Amino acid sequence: MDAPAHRNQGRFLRARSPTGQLLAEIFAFARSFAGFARGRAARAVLLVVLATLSEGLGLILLVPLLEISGETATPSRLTRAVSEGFELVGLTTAGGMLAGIVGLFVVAMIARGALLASRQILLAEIESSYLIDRQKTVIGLLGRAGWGSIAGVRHSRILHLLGTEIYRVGQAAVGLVESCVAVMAIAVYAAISLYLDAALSLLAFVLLGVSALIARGLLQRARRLGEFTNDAHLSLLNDVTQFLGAMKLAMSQNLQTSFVSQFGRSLDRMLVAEIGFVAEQNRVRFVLTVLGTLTVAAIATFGVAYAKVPAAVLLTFIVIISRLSGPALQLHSHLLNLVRTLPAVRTLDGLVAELQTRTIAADPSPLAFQDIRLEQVHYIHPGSDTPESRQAGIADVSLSIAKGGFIGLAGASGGGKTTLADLIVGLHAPQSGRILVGGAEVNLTERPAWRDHLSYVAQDAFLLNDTVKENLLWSHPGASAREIAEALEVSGAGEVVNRLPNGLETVVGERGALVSGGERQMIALARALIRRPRLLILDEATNAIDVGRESKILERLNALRPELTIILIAHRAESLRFCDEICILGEGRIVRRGSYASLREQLVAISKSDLEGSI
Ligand SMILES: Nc1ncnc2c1ncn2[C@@H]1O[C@H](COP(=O)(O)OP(=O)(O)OP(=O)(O)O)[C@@H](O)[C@H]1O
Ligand SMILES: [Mg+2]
């Protein structure tokens, strides 16, 4: 689209009335849903039309039934047409014709039942597969998103979407489909009533149109309630995830009481909004029922007093119009449901669009583990690159890591150590400079095969709320008992497991809350080793372990060289004593590099004070 046209469309969108905007939103959702359902949606609509036609056919048979049994002198054209049809098949007596009509009625109603059953099955299939498809889309995009972008997405947003909102999206799909079904049924009934009597039909349509106008105001309320519910659910989930994440802190400072009352207040507000809406909905429903009854009364009066409609036709017409009020009321409630749940569709589309712009291409080709070289690598975290904020990341970093090497990274907090490790893992791609593996430049973010060679133990050792054994097998599901024992031995976690009440079968709690910080780190290290990495990156991964045990662990890791290459990030000077080379980072740059012996004094100074003061 060219720019001026785009601007015009923007102006047009802004100029729309709230109802216009709502309709545009419904239309956009309908288009994307129809794109998914394709032929199945058309089949469902056809089934609805056929089922309604069958019912309509059954109902209009009332006209010949009444006229033939009452032996009307001037039968309506419908009765004449039916009689002619029956005569063609040899049914000429009144009794034969009545039996024929009853037979047709039974066939029509059975056909309607069968069509409705197939329609329900088809609609349920479309709705469920739509839901699954949307969930798979989100999960698939999460799996393909780059770390740099996904790290900033709130977990509560994803949980909210996949836990609650996705079901509201399902409800929106149901609302949409059922509204279409009701519209089709109304259209078929309208066509049948037009066939019976045009003047009465016009009167009925005008009165029903007035009812629709009255009901319209509620759609805006439904939309506002939908948005309110959406925001309220998200903020509740946000509060819960934050609270659960910091449960110990909250409990130790008595913050749980205020959390509970705040949570209760939010739920009460949601309840008030919900009850208010249901009351309003039922008030409007009552008004619509009254209007429906008045419509029938007006039709009866007009039909008898002015239009002189034959009694059988008038009676059948009234039955048809009364039947029409069923789908009309259904349309009303399904539309409300749709409008209420549309904000969830918007939330989902928003996240999908956001993730779609952040996916990274994956090159499945293998990549052998070789010497690594970083040349003038530069990476500034997105968002920190503004005039107001200090640029955060790393700049102009050149570094060689030979196979079997042991490299140490040190420096004050915020110096760029984790960022540098993330670049080597391939979680970020350099914005300038190069990373070479075996002498060839590689974009590691796009090479999943690279990550098969390495294990990364992050600063905050994360354990699943499962047994120690399951935690270990998570990184290498096929590990043998011997491999588990070896990993436990090197990491020092064997000693931990022996002390646990159920050994390897002990459950470690949410994020490993039931074991100590040091024990958690040893289990995390065992999990990293069990997959037999070629490169082990330890980001302050042993800093909670007592110095004596940490020293022995590092000694055992050192003995795994040259098969294993190690990058160790540490604040404690003595942790770095096995390193071939140590780089000290400050404000994103390597400010010193050298052997442990040459940097020892400085490393001790750093571990005691902030880098700013020492470099
Ligand atoms: N995802 C991010 N978005 C924006 N800035 C970030 C992000 N991650 C880190 N930073 C910033 O980048 C700088 C380097 O962070 P990094 O985590 O690499 O430091 P570090 O040397 O590992 O520090 P520490 O010793 O405290 O772990 C810091 O100023 C930090 O605030
Ligand atoms: Mg760090």
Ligand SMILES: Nc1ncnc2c1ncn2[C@@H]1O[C@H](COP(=O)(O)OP(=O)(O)OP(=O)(O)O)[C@@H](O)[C@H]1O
Second form
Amino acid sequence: MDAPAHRNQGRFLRARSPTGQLLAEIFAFARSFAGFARGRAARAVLLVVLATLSEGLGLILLVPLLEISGETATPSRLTRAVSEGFELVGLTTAGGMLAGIVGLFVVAMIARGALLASRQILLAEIESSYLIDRQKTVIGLLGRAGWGSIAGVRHSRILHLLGTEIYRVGQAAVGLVESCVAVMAIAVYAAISLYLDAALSLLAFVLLGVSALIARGLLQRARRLGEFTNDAHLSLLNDVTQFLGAMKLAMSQNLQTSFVSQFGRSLDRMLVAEIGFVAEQNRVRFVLTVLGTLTVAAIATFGVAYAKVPAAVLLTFIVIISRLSGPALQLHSHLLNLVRTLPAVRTLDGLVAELQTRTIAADPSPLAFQDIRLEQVHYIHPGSDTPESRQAGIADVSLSIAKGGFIGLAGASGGGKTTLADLIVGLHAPQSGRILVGGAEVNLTERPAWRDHLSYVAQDAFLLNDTVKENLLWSHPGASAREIAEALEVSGAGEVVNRLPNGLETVVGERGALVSGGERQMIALARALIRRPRLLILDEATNAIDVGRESKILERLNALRPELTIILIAHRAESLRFCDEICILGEGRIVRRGSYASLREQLVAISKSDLEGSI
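What would the structure be for the form predicted alone, given that what you showed me was the form predicted together with the ligand?
Coming up is the bare chain, nothing alongside it.
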């Protein structure tokens, strides 16, 4: 789009009225939903129209039924048309015609019931599949997004959308579908009423239009309530997530009291807003009910006193208008539901659009595990390019890692050790420099097959709120009992399992809260080993384990070479004694490298400095 056209469009959007903006959002959602439903939406529309026509047919049969049974002197055109039709099939007596009309009425109502049942099943299928499709879309985009591009996305935002808000999106779909159903029902009833009497129909439409104008303001209030609810739910979930993440710290300082009070106040504000809207909604509904009653009274008065409408036609017309008020009230209710939940649709669409820009192209071809070489690799984390944060990454690092090697990375916190490991994993792509595998340059972020060769164990070992066994099987669901036992033996977690009350079936709690930090690390290490990786990266993964037990674990890991290549990030000097080569990093660069013996004094000094800094 050229610049002038873009500016004109911007002025148009800014000039659009609140009602116009609301209608634009509804139509945009309707197009998106229709694009998903496709042929099923057309079938649903057909079923709605046929069901409403069946009911309408049953209602307009009241006219010939009343006129034939009452032997009206001047029957209406509808009665004459029905009589002529019955005469063609040999029904000429009043009794025969009445029986035929009753028969048609029964058939019409049975057909309506069957069509309504089919319609509801189809609509439920469309609504449910749409909701599932939205959830799959978000999860699929998360799975295809690069780590560096989604690491900054708030977890509470994702949980909010996939939890509370995704069902509000489902409610929006229901509101849209049911609104369309009500509109089509109103259209069919309006067509039937026009057929019966155009003048009475015009009067009814004018009065119903007044009702619509009265209800319009409530739609804007529903939209504001929806936006408030959307923001409030996200804020509450964010607060709860942060509180649960720091619950131990909060409870140790009695900070949970203020959290509970703040949470309660937020819920009270939501309750006041919700009750106020419901009260307003019911006041408007009462006004609409009164207007509907006055509409029927006005039609009856006008039809009898001025239009001289036949009694049977007038009675049938009043029944149809009364029936039309039902879909009209439903349309109002479902539109409110749709408008209230549109903010959730907008938020979900925004997240999907954002994640689509963060996806990375994946090369599915296999990538064999070979020697790894980094040449002049440079990566600075986004937002870390100020003079105060120059060290937040690595700069011009070159390093060779041979198959079966045991490489140690040491240095002060913030020196770039974890960033270097993340580049080798393929979580980040170098901003300059090259990574070579087997002598060939590769972009590891685009090669998911590379990560099939490795296991990564971080300092903060993550465990599922499940049994020890399920935690172990998470990385390799098909692992045998023998593979589990071997991994437990090497990692030292076998001793932990033997002490637990239910062994492998013991539940470890949320994030492993029911076991100690060292036990979590050993279980996480066992889980990593069950994958039978070719490359094992340990990022401070044993720092919560006592030195003696850690030494035995590292000795057993060392015995798995040359089938296993190990990269160990550690602060404790003793942890690095099995390494073939140790690289000391500072401010994102390798400042020294060598054997454990040659670097031992410096490693001890780094370890002591880190210990003093943590006190």
